[in-house]
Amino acid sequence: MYVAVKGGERAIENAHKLLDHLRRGDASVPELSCEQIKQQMPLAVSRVMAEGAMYDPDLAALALKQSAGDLVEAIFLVRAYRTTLPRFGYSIAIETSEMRVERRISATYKDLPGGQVLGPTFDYTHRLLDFKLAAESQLEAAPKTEEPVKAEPLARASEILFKEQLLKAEVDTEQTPTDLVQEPLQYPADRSARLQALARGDEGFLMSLGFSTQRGYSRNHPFAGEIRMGWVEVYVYSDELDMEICVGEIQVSECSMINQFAGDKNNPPQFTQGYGLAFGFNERKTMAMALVDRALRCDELDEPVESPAQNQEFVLSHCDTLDASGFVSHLKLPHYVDFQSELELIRNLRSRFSEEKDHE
């Protein structure tokens, strides 16, 4: 940031208490705690976390309160206060087939094996407001669910497909996966890579090129092949002790978008899928990150690209949060002397302009 102008280094201090006083609002309403914002919010607390790349809702909750609830920025503060942090590890790739799951549901099976978890969803609402919010009143007991037919973990529903050949299985290339933090994005771009890169991109930009694929501009024909949001638990490989230890749990969302293939001279007509996974109750974000996901498959599936939802350089150049809103925001910074420039080019061209009408 610079300031072009005399007195701005004061004028920068009252702006940032002036945002202070925005922040706070009415000194006479009760102050909103960060353990508050991360109870009550939870799915705000979510995308925070995802885009920003961190599970840490206590930190999303904080990043929340300090930034007056604009998401893209407590993203901002959140990646910001991750990159202090000293990295000491990898952990194991998380087992979502061993979650234990809040929410589990199939558009491609009514009968899913382990049956379907509605959990809590927006989905069946009527979207009125509800006025007995406003009255602050008490919440009811949650009410006691079902229990899964199975006790232990569902299976993917993905799995009926696998064992009928009807789905195009996944290719392990078995190499390290790219690391966005590490590493600088480069093209062609892994799977790895674009994973991470949409994992953590905008959910509004992820939606409406999902949106774009739905309408025709890729060659999606998407069913939700599942759903789903629980928790997992996170090992760790320790060399002193030669063994894996769980070191926690962490709440995730998972989508697996199914979607056809015709095939070709060497492989049979079957489904392909498109996939997201993302740190809280992050639903749509993870299926917009699944029907992109796909998209971006067309090299590997040997289909034209057609359309931006194809073009993994316009997706993942444009996707990240932070990148968008950088690019955006800088224009409110002093261009006073590029003005300049442009303003005496134009005056001279008019100039010009006027002569040339005048000789005529």
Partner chain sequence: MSEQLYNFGYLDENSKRMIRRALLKAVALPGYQVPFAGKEMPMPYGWGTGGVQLTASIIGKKDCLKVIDQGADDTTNAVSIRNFFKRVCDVETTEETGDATVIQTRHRIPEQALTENQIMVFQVPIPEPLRYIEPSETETRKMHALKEYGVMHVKLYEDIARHGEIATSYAYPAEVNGHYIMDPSPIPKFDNPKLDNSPTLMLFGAGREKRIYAVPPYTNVKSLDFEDYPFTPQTWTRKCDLCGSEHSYLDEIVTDDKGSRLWVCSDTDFCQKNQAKQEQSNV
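Now that we've seen the form predicted alone, could you pull up the form predicted in complex with the partner chain?
This part shows the chain on its own.
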């Protein structure tokens, strides 16, 4: 008898046991707790929440632990859990101008109302391995800001340009935004659908696409108008109480890119905007998202579609982490029935070919 690729239940079971051991590593080393991951790997937790499309740092930390640090796998776990949750309703749109900021920078102004707040960032660190960390870190006390971070609304940098009408106004279409969880992505996708797809899209893919626009594939001269990260309150409307109720506070990152002018016979030139928003501390992701969002606005701005980042079918059909990783990895599944029919075909074609050659 043969065994071939027929695996069977026991093989699968054993494989999963081996995976458990791989995850745990050397049992003499203390086990990581989810709390440790949540506290000490906040950026990994942020990415899992953003692409997993679920704001829950505890479950994101659990997913990271379970996936042995494989981010794509952790995102998958979170998404697969999230899909089973019933949808109670929609929150009111968050107001990022009311953000309790931890970080807020603008590259387009030297200073602006509310000031530049550098906050926690890798920027300007020298990327030198810190061997002291390999032992135990000595943590200095966190610096105190001179003024307490503003509690009153902190206007977005883009408002300055809006006031002068130098930035193309974002028009509220008053249409209910598409909900990609409830309806399939269909083309052409409106901006609400595009932004949702990008918000949960793979950071690496979006970063490379954004990069491609900077290098000349649909170049649109971006400036980082503003990047902010911090905490916003989430409100839901209660029918019974007829009022808006705060249900908690979430951490988000937001980026607004200011791009090259558009204008035509009827409208004077104006800057245009690309927008990025993500759960958690996800600065690079929101910057990439803003670049790609801007590139995808080509139809609305009457720009010729010439580059991959402008092609919404190309971008949106391929940006999802789960879609991409699933389909690439499915090649590991047995395909021997189809391969058999290809074998048979190629043998036929080759024998026909050599018969014809013999005739000549």
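Computed from a predicted model, the values in this text were never measured in an experiment. Numbering follows the first chain given and starts at 1. By rigid core we mean the largest C-alpha set that fits within 1.5 Å across both forms.
After superposition on the rigid core, the Cα of residue 344 moves by 2 Å or more between these two forms.
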